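The form predicted on its own is given below as one chain in structure tokens.
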Amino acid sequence: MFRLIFSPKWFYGIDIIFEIFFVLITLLISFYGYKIYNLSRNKEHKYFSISFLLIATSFIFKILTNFDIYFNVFRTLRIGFHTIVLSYLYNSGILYVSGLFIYKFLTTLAFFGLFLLTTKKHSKNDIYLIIYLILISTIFSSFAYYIFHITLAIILFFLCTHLYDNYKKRKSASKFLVLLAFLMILASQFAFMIIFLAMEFYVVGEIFLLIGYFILLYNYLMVSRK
């Protein structure tokens, strides 16, 4: 079985642990999230919470692939800007599919599920088609890559145009911290997209995540404290 690793090799590992803290960031919002809506009871903290969960089971499953291919290694063979992985566990390569397409899929949902919270206009319908869409944009991304990525960066750059008009009409830190937040999850993005002229730029999409999810758990803990 063929797979293809982004990751430099040095990095090998080294991002199971990024995503295993990626895990505990998200889980932690969504914890911090779940208390602020039962003391306020108001909706969107629940769904923010619920967002933040399906994240962190994404990353769950993303880290499931990462150690069917790093551990389970047969032999590498580096073809252009790509490694390739030559396993003869075929038997895993159900695991790693499956991982995969439940990672993409869980993930590019969640963040749609911030966005409709964010520009609160939306109808039953348009939700329908949208995740339908989602669905079809995850399928073909198991052929090229980029599309969950190119997938993700439209849906995060609305966010951050909304969230950037939220803050604009009524400046807080707090505001502004989310709005960092998913800008830098926006440049890992970008970041992940360009990786064909580096693999290096794979590490710097990870430390930007770590980064976007940091500022957004330590804004949650401001909150959740006031």
Partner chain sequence: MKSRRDRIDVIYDILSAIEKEGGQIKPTRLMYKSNLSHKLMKSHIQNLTERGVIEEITTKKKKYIAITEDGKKFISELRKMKRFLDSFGL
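For clarity, every value in this text was computed on a predicted model and none was experimentally measured. Numbering follows the first chain given and starts at 1. Think of the rigid core as the biggest set of C-alphas that the two forms share within 1.5 Å after superposition. What changes on going to the form predicted in complex with the partner chain:
K46 is among the residues whose C-alpha shifts by 2 Å or more between these two forms once the rigid core is aligned.
With the form predicted on its own in hand, show me what the form predicted in complex with the partner chain looks like.
Nothing else is written out below except the one chain.
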């Protein structure tokens, strides 16, 4: 049995606004990465741009599925007959599961892509194997939501260790900001893991994400306007 909604009722819609903000930031970074790729023709820069584009796309799927669940299902609940409501819930459930599946798969793939880019050395076989494991963990996370957050937290943890090494090599404010942003995104995963204790942890997780993506935006603006 999977849970349909993780957000507290008072937070419906606010999370969607947060996520629209995440989409805009990640699209901006993806576009800038693509601009760099156009000049450098370096594949690393192309994959960097694609990774952020995947994050943006994944949030679009999350927004659409949440929007459908929060507003359509519950509006029908108030005005419809009981049997119609049940059938609508069933349809929305399918949409929700498939929408969330795409969201989880794309998010994990995107952060894994960023991890690969920072670590640099890896064989093609390793990459195929890990993509397979990401797919498996995404499928199983439909039954136990926390598997997705654990998987993402592990990838983010390794990504953060590489960003920390990068910061330590030659310290700079922008390197620190990027590290801090990804630490916030990592912290959000811990909050999402314990939603079963209280739905308010969903809000905490979304706030961590908001801080993380805001720091990424601030870093982009700081670097590109200097």
